[in-house]
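First comes one chain, alone, set out as structure tokens in the form predicted alone.
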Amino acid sequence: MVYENIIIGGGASGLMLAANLNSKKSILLIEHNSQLGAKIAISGGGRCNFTNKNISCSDYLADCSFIKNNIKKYNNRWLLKFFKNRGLEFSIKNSTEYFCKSSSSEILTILKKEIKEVRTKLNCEVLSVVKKSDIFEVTTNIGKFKAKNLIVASGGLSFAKIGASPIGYEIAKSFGHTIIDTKPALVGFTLQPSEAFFKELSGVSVEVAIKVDGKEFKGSMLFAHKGISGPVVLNASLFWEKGFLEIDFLPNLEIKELKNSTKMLSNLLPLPKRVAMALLKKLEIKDKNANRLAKEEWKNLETLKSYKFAPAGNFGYTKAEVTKGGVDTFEVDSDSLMSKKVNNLFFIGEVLNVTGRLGGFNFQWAFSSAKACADYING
């Protein structure tokens, strides 16, 4: 049998472009996980933050031109509605993000109910891919299967405990394909010698503002084992490559509005007195009134609102919620999601080149691909 369609992957962008896929019968989705949707389940704490209210091209870590296009065709609303219509009910939590009101099931159920008639190999791995004329021939653990349309929605390789697996990055090659350097993002960073008086406020969590690579992102900061993490620190780490980024730990507070005060430093800067103290040593400066600090002492206290350091590196795959890198999207059409080097083959979702900040942009864009994916193969 020659399927319309083989989908590689049963993710949160493989299972969008079954949903919207006509001809379900005539399609074939291979997972080699023994369950779909197995990221989709574990992430926002169980209950998925699967789009914000707030996207475009900035969130993302991507040539803006290939995911414009989509991201504002199948934007966010679509998207609301397309799960609201099938009974999803969700909730906002900050202001801007998207999670389901009770369960990531919920999304998952949906799905699974869209692509009922849809054939699915679960606990099926691929092993290669060739195209013989215009068929493309997928062996797999438990044999061979053919199909005219190939999508590739692997996904990348974080959460290796869910199986992650680089089978996506190996089709592209094997096709002749650019892979972008793959690394870990939105993870925490480990730390240089000098900062290893933050692994000593483990458990302790401030509010700071980040900047690096020309962007600033405001949030919570969580002082850990290995290093620091948090909100703010997961989303710096997808514009960090190497090298130094700047924390400011008093984003809500100028240094002179505390210059006349009699009370003592530690208790007047808003952070856990566990940090203050820490930092004041850090800086070499005596925990006294603040109205009785030297001029030198000022200027050191000002280095709280642009503390610079460079990380060590990052916790790694096992603790990144997604990789940066990926298929080069200069080789992939940016409407249709095809590969400009094979007809009839497809890269959708987190496989591309294209990561997104903390807070829904990653499935947003899954979703996103997957859907105008579909529309070009449905004609």
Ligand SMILES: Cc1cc2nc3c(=O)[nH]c(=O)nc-3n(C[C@H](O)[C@H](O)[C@H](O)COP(=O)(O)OP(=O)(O)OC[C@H]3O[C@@H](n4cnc5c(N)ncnc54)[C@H](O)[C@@H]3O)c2cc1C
The other form holds:
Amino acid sequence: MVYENIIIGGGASGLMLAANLNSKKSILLIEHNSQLGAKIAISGGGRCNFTNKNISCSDYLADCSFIKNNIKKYNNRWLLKFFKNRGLEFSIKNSTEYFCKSSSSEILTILKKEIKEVRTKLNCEVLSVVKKSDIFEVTTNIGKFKAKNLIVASGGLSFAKIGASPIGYEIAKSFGHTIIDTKPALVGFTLQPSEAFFKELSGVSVEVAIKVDGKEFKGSMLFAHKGISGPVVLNASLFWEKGFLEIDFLPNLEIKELKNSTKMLSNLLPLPKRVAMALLKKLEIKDKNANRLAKEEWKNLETLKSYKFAPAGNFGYTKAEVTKGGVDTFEVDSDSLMSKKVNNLFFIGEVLNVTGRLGGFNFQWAFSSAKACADYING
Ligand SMILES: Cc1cc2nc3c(=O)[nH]c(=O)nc-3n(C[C@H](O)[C@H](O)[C@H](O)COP(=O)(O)OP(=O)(O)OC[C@H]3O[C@@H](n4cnc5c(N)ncnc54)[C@H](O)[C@@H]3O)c2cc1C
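Switch from the form predicted alone to the form predicted together with the named molecule and print that structure.
Up next: the whole complex, starting with the chain shown before.
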């Protein structure tokens, strides 16, 4: 039998594609997990942050000309309508982030219902693909399957324990596609010896601003056992390649506001006392009344507004929420998501070189790209 469409990967993008393709009976959805949508299930702390109120190219590490039409055409309003019409209840966090009201399983239930007529093979691992004449032949652990269209929706490398694999990149490479270097992203940073003192602060959270690659992120930073983490760090990791980033430990304060105070510095700085003491020690500033600080000490204190921090590395794919890099989008048509090299071969979702910051942007991309691809295939 030759299917019309084989979809590799039953994650966010694969499920949304199957849900939007006409003639469901001619689709084969292949997933090597024993369940569909494993990442959706654990995402957003179990409540799946599936989109955001404000979405633009600047929320992504991607070629803007590739993503802009799809994130505009199949935007948050389209996505909210899709889920709302099917009964999803949601809530908004941090004024822009849309989450399922009670559990990620609500989204999964909706998507599964939409694809109930689709032939689905679970526990089926794709091993390789070839194209003979106009037909794709997909080799799996349980046999070979054939289709006219092949859609690679196999995601990135993060969280291998719930199914991530390099198969999408391997298939792309075998058809002559370029893979932009893949790296863990939305992940914590490990420390150089110069910041080993951060470890003593493990478990403490502070509000900071981080500047990286011309972008600034504000939010919570968590001192962790092996380094630093928290939303602001995860966002910074998306844009950090190597070298220094700058941490502003006092994002809501100008140092000159402290100058005439008679209070002890450690009480004056709007930081947990343990953090204030550790930073003062690092900057060789004695804790004393602010108005008694020497000129040199004021200069050192300014460092807290632009603390230069060079990560040693990151916590790796086991902790990273996403993978940056992937199939080069210059070789994929932005409207149809079809390969420019091989007819009827498509790439959607995270397998592409498109990565969003925290806040629902990665699911939005997975769903938008899937819908664009479905529209093209439906004709
Ligand atoms: C812990 C965690 C929390 C997250 N939270 C959020 C969030 O709240 N908001 C947000 O926007 N993003 C979040 N993300 C990112 C988001 O989950 C992904 O960007 C999104 O799932 C990508 O969709 P996808 O369809 O491209 O890939 P996936 O959803 O990863 O789906 C790919 C599927 O392909 C299957 N597969 C892989 N290899 C094979 C093979 N050889 N054979 C058969 N099947 C295969 C996988 O098992 C998987 O089911 C989170 C990620 C993690 C890890």
